[in-house]
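Next comes just one chain, in structure tokens: the form predicted on its own.
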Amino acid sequence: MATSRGQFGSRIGFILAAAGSAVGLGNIWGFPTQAASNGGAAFVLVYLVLAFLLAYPVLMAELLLGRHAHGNTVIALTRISDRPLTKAIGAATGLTGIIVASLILSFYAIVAGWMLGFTVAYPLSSLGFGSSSTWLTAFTVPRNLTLMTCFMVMTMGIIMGGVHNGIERWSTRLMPALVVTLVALALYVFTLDGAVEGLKVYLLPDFSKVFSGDLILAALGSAFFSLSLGVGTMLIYGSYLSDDEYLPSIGAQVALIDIGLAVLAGFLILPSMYVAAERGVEIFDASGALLSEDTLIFSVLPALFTSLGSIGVIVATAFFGLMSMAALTSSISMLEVPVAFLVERFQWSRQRAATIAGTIIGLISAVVIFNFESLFGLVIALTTRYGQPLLGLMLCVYAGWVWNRNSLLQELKKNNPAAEKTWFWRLWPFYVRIVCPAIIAIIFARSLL
């Protein structure tokens, strides 16, 4: 059923694009931020327990699910459940992630756009085209229409490609680009005047934080919504995997590589709003807290290229160019939700079901910049603050509680005889079952308040 529906070639490129999926834009500016302003080291170092206490235990319910059933989230929650009762409450909590992934999209595209304008304005404005590198950076309806529908069509155009043509094939290009120009862009930020100082804020932990309970929150939100949990991507890219594949390994590879990348990204973000102090860019709020995330984005580190003159516009390029991969490597996973659905419960062809999704979730896009200040942070909240701890949380119940042991621990055995004998067995499933949605529950009433 894997091969008809599409296939990862090759484990690097199941690696490569789930890594993608988990390594977006909230990995690159939200995490480092949050770092500094929760201990530096001291929260690195919570996050990086937390993160395989929760998000790979959590990881692996979605891929387990997905490689079990070959199929969409409704397929893999209603084939594990035997019961009328647990089948259609299973189907419900699928067909409510894809409509929780589908409208992530939707914002996410539009500052996705954002970040293809930013990238394309510093060579037009360079070349001379002023007015043009204007209206690209300028927030108009008109300019966040024509970037979100730019960067929706990208997103389409891969998805249609098909899994191993399309998905794997970009992630393969995507990702090591994008580490590359973290890498690069960090070395250099790292000769300028402030960066050290920044360096300083990132790794020298303040341990009278580390039993803080907002750093321990804190850590835990980030942990959960780093590896894009809850709304059934790695469960889609887990149905494309090959049985012959030995899941508990590969999925740590996938967590490493994500947490790995979020705490790169620390060794530029920091040193880059340092630097800016040194150049008389305000960093911090009135209270003195580091500034919001996306007043950094589009505000504090775009002052600094300015600053640096011929060489900021390189460097500008470069950096809005990784924003932009790493949002579009992410696009993709949320876009194969739906798409995955109406494949095989429509029997449509790929790109018919890529074309009418796409264009969907474009018109809810449109719907939300037309209507902006009443919407997107709307949109934001229902979907990551209520909708994707609760459809985690029941993706733990499915996996934990109500797929069947035996039927599990054969799906383990398929590529592993001795599975029952590992770690893996002896401890996932009761982080799974008790754990996890005890940790995801902890998360969702601190969103509340």
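The form predicted on its own done, now the form predicted in complex with phenylalanine:
The next block holds one chain only.
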């Protein structure tokens, strides 16, 4: 079986693909304002601690489970179980992950479609196609449907190419382009009046804000979303890794890139907001908090781009292009979850699996678009607030309790005979057994009360 499965061609290809999955809309549109509104550098610190203490161990559970099984989550969780009950619960967990990943893609594709629309709208309007440009940026059902479909078709096209020729090839193209664009934009914004003010807000630590329970819950949720955890994305990527790679350091690199790019995005977003404020754009809401999410992306920043005159068109196109690239390397990893399952379970061709899964998810997106007010927020909350942490908890239980310790150690020893003596082996099993499940459960229980 291992021979007919796809495989990443190189370590760097894997790292870029996994980091591409992790670095997405969450990093650029969520993290910077969340940090600025919640204690600046102090929040960044708490986020770093949570990401390394909680999210990284779960990421490792996924990578190790996936690489061990060389198969999707359902295969991975049933293979390590030796009792019918744990096999059944494992299969149910895997299937739930596939559904949650698909639902995440159903809302993600809508938002990513908007990004595509804005990317094209700026050059169009400067070329004199004002009405097309307005159509692409105004919130209407036909525009939402069209752009979501375009984005889904791009995602499906890459997934049809396979692990090496699709996922890896596109991630190694898009990720460097993303980093270059991000750095160039941040450097440009630094030259504008007001940028320093934004940097101060982003970086001056305010420790009084970081110790609230709600904040830690929010930070945990974003860390899980940001590292694409729980739904089996990282597990399936891990399953395409060769047995020669030592996973703990590869996983750490992926986590570092994800966090690093979130922090880097802050160097673009916060200065941009204060530059906009300097030019008369309102950047605070009625309660005095920084505007965030959709208002930030689709009204504050566009107002800034307009105020920059002709160079604004280039800056805007680069910015929305950046968002589109970040979204695409994440969406392919979401679609790969159901596709890998369909290919492995029903021996479908990748083309067929991608077409059918992509079409069904596109139809779910369409239902969300037609019932936007009632469904959009609901799907996001269900999948990211509840689905991801709970599935993450189950993965910890399987990696920590169900998986035989010896077999786990053998997995690590495949490429590091001294694995037993590493810090990873001393700490991680305990973490994934006790610390992660307990903390996820406590945080989760608190959020329900």
